[in-house]
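A single chain comes next, written as structure tokens; it is the form predicted on its own.
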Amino acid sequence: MQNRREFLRNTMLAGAGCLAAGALRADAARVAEGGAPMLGFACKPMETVRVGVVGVGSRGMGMINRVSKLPGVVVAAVCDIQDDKINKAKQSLARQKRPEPKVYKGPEAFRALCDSGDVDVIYNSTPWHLHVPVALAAMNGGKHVLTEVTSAFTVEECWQMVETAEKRKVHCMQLENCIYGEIEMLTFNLARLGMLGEIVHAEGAYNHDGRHMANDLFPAYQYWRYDWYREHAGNPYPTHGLVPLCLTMDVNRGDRMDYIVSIDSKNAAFADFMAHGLKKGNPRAGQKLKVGDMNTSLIRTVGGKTIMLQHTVSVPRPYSRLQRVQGTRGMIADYPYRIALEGDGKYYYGSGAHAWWDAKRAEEIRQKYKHPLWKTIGEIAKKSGGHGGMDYIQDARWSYCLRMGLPLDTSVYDLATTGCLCELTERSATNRSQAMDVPDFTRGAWKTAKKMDVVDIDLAHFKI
């Protein structure tokens, strides 16, 4: 039977014809069912979670400051290419009277860290192009890996992440903090309670004016995010708006993405900024970007649900992840938070929901049905910071699961299913919005996978 790599190699030989004919069957060589051994996977409970942080810039330092306050977690090692960042990490831990971490320094030093016996978990907060190399090195070194988004960018990289996690029997979780946003978790809770009815459609986005990055004159090795936009079309950052919706809509847990179509607008706002908004002497003057000012994608699941996904970093507009979920009994949205249930929440079946509920009633719903995690540690999270507290809840939750020997909230299959859209949206957007099939990284196991629970933390095991 032809294996996946042979299939991909043969497909590449006929690549142009494949795209011209229609959707790319990227999962055609993965038709066997009964896969996905990492669904529901849990490792033995860890009395102490020893973490090695690779990349101690902005995200890495934020993580160090947060997890140093968590019970049973030790930052045992730090790895970076710059002395000043390593020193800041050591100083932060010293101020908190935490043990001094072992230092790994250099472009390839992460490999030695991943092979060492110093840590159990690698926290990967490197630039985008290093996400996959660091994650693979960590798993091959027998370490669990938590990796920042976007965690992988191509279909092949996503398969590599899946296959390595399965082979090494280690966790590989993307650090999608927006799962733990208060309104995202409220939405999930309402859906689980059946208050929205059957979910039929959702909308998510990463709409964020990021033109300023073109004026950020860092050393060359820190150009990575801007450089991606210069070289690629499509949606390179799908997870913030998408992953919370996937959990609410049971993607990989009873349903899965079937296909996606994507379209890019022209690049006008970013082009205008590059022509008139750059500071004098900026070496990027005259450069052109492939990223469109707005990418819009439509996803259909096997179960018939639809998702509208957007991405923009180059137009003047307020930040939004949209987070709109439409069910047969009502709708909830964010930016700003709003809710409307059919028949004023009392009568269903055709009485309608023709206006958003007033602020008082919306707030009553927000408080009454707040997700248990936000009830339990929400106030602690807000004080600890990190995007309004959701970063802290994310770190508290994965560390708690590792200490208790519980499955993590998302798996390598969630990472792969959403990460591969970077390639698929670019393929679609640059080929007249042709439909692209989304690979089934679970190889059929989504049909019987357990839905995500409404999870919490037992404070008896979470002493601050």
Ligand SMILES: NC(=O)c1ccc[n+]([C@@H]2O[C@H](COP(=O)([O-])OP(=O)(O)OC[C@H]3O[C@@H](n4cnc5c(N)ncnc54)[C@H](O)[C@@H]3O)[C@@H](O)[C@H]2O)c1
Contents of the next structure:
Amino acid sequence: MQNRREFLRNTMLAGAGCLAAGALRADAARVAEGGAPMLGFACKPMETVRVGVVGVGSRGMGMINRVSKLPGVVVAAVCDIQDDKINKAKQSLARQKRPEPKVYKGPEAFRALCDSGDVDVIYNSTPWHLHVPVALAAMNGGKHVLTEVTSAFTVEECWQMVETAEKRKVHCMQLENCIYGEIEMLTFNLARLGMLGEIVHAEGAYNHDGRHMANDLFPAYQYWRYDWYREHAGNPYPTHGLVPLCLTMDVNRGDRMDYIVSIDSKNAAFADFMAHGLKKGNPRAGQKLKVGDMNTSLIRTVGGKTIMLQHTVSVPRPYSRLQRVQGTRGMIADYPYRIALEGDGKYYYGSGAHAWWDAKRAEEIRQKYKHPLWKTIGEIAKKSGGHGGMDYIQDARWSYCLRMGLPLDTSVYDLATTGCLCELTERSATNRSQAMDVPDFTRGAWKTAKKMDVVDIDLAHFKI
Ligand SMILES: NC(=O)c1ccc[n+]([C@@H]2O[C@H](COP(=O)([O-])OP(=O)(O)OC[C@H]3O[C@@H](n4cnc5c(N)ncnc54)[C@H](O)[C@@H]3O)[C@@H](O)[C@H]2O)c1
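Having seen the form predicted on its own, please provide the structure of the form predicted in complex with this ligand.
Once more the chain from above appears, this time first in line as the rest of the complex follows.
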């Protein structure tokens, strides 16, 4: 029987040996089956959820504005390194007649907040390099953690998140808002109803030309994502396109990711932008980056399903998370939304899905099979905003679950399974796309784990 460190050491040794032989295989199956105590974990119902927000930048402020309108949630503390961000957060809460938050200021101030009795939950919306330190400090301080994506980047960090959550018996959920997107939830609902048949393949992405951000934010500060792009190849932001597909495909709930192969294109567009596109005076001008213009990965699950996953932040193109799900009875896709089902949803071979259905029929499906959560709070979510409403639904769900004492929609195992792909895609892409085994962070519990339910919110307990 191997413990985790032995597994990592052997994996690295095996990797070093096999790289030369051309067949790297990090053998996740060798990890001892130890169960996954945080699967289905629920804490005691909380009458009021006291949240401490670490990092009140763009994402943290958006969250403060949204949760201030939710029942039973109080932003009890804010933590940042910048006065103007803290002041904006305080002003926003004052405008909404919410209690004044306690302030923690400074690069290490999150530690005092995490150890304090001021909050129950840490909402971690810091830059990437702080995600793991803040989450670990929070869990070690006995706080539940909701942590922005990408929540952990390496296999080792992912094990640390899993082990700490298990040891401290606290939630550690990645804030993957895209699982609450309207089409993602429609897809999930159709899959659960069997209308797509058996799912065999899916495609997801974070294809977002984000170059403008480097200029929008300059000279206020140097954008931290570029530090990562300079140091790393592969896919640093896998979760937006992937996690909704994982829920639809029962990853960690009856199936699990087996292995991944990944390939990077060169970064001609990014190199051009870094040489000529940055605002005058930006010291990053001419800097060389390791991230490719397009990363493409292929995943195979133990159950035989495949997923194609892409990442680009540097080419001129429309935004897309793809969200294409292929079943034995039909296919659904987003960007734009389209659907084609064989035999009108009643099964017979070779008819009905040769072309996308016309807009009217597709819209009928969209309305008729809307996910219950979108039926219940979709309208208010759209008005509240946040990526078309999915941010509101995400915040409504975690706060509702915490107040009702229900399990959260995803667990630390989902965080780890998807976060570790940052390292695995980089290792594969920089080693001629060799296959990388995806560790089984559930240590066998995926086989019997309950499938994700079609969840909802009971408005009797959620008075908006
Ligand atoms: N889920 C989504 O749709 C989505 C969208 C955008 C960003 N994000 C994620 O949200 C996170 C934050 O992104 P952002 O755009 O808000 O970034 P941002 O740079 O606007 O905000 C980060 C904040 O963290 C603060 N900070 C830095 N060091 C700190 C420290 N030591 N202690 C406390 N605060 C510190 C900064 O001062 C800043 O206010 C990132 O992980 C990003 O990937 C997610």
